[in-house]
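A lone chain, given as structure tokens: the form predicted on its own.
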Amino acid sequence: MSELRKRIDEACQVISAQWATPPAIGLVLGTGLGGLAEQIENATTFAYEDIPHFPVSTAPSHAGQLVCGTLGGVPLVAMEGRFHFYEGYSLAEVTFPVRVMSSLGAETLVLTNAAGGMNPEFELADVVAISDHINLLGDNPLRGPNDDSLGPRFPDMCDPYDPALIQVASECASELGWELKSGVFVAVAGPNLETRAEYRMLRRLGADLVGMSTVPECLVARHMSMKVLGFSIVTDMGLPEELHPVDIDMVLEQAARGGQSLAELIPRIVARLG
């Protein structure tokens, strides 16, 4: 047995130990969406810093817990705030919640994000559904010895984020009565936020949106053999010749409208897969 799948199963048995129901989907909440959790029923709730080799998150407006319970009636896990490589984490601990997830009976892992977007046909507070993603972190969650009993060496990536799961988003927007947008997105280490000539490089490489996060949680759910499910909220617009300062209560005032959408179609997503 590795030390990886070590940590993965302590950290398991604390939690099953309070909460033994197998989860169909795992939920990891960024930037100013914490409120989603709020939904969830017979909640049973961690402390990060209560649960085996979890790190700690320090993101402002990241709540920093475990949530076990059921949405609509679907036994799920969420994790109320994540961790991001510019807080001075490896990608494997970064990564780290999401084995544990999987580990615990999640099929299915749901990640959103706060990004900005560097598509102009996007406006701010748009929901979009990540159709794809560019790893410009400049490591990667895999490295290193592979524990064949968590997943291949070479795990494929034809399909990051799972079309199937994809189309069921956009039929439950459209029953919702908006549009869901789609775009790649491209993860950059952070934490500054891109200069105009960034911002011109990563559009002219095919981006839609930029952050901090996501695709190293991505990475690993594949490896595990998850099926991923990502969305962006648009919190700032990187368009180069109308760039302006931003600020972090900026995008928490935009990830907080763009999160009602969030909070109406995820529920309805959930349902569905259930």
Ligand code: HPA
Contents of the next structure:
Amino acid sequence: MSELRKRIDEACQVISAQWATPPAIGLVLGTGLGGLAEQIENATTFAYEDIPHFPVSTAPSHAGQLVCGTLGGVPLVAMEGRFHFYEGYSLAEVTFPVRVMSSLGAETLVLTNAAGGMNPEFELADVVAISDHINLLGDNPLRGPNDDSLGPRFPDMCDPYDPALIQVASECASELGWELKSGVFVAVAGPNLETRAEYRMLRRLGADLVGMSTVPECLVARHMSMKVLGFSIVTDMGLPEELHPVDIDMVLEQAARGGQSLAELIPRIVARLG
Ligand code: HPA
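Next up, the form predicted in complex with the named molecule in place of the form predicted on its own?
In what comes next, the whole complex appears, and the chain from above leads the way.
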């Protein structure tokens, strides 16, 4: 058994000892999205530091706990707060919780984040479905020895974000009376925001959204054959010709606004999947 597999099993054992239900869905709540965790019923909560081999979160507005329970009767496990590459963790550490969620039984992973919008059709606080991604982190969580029992050496990335799930999300948004936009997400290492020249470059590379997370989690989820659905909330506009300084409070404010829409959308999607 690989060292990684052993660590995953140790984390799963601690969780299953208190919450024996296999989750259908894993949910990663990004910046400002903690509100959704409050909707989880019959919750059993684990501080990250109480789960073996979990890193400890340092980012602001990230609570750092795993919330296990049900949403509309569907069992799920939610990360309230995630780990970022810019905090200094390796991508293997960043994505360890995804491996645990998969090993607990979650077959679908829903990822959320705050992102800069580079598509001029986006507006602040828009919720955007991620249709595809570009990895510009300069690293990969799958680098190193591969445990074939977890997934293949060369995972396919034809459809990293499940088209059928995006369709479900889009229908659920219509039911709520809004149109779900979609776009390509590019992951950068951060922690600085982009220069004008960088936003221009990223746009020309084909990206609509830029952020500092999500891609590592998606890669590991796909490695373990999970279906992935990803959402960005547009917290600032990365339009090179109209760029102005952004502070973290503005980002958090827009994330909270978009988070309210996502907190209505995600339970509908979960109900459809359950
Ligand atoms: N760039 C990178 N990451 C981000 C941004 C951005 O403009 N906004 C929120 N996360």
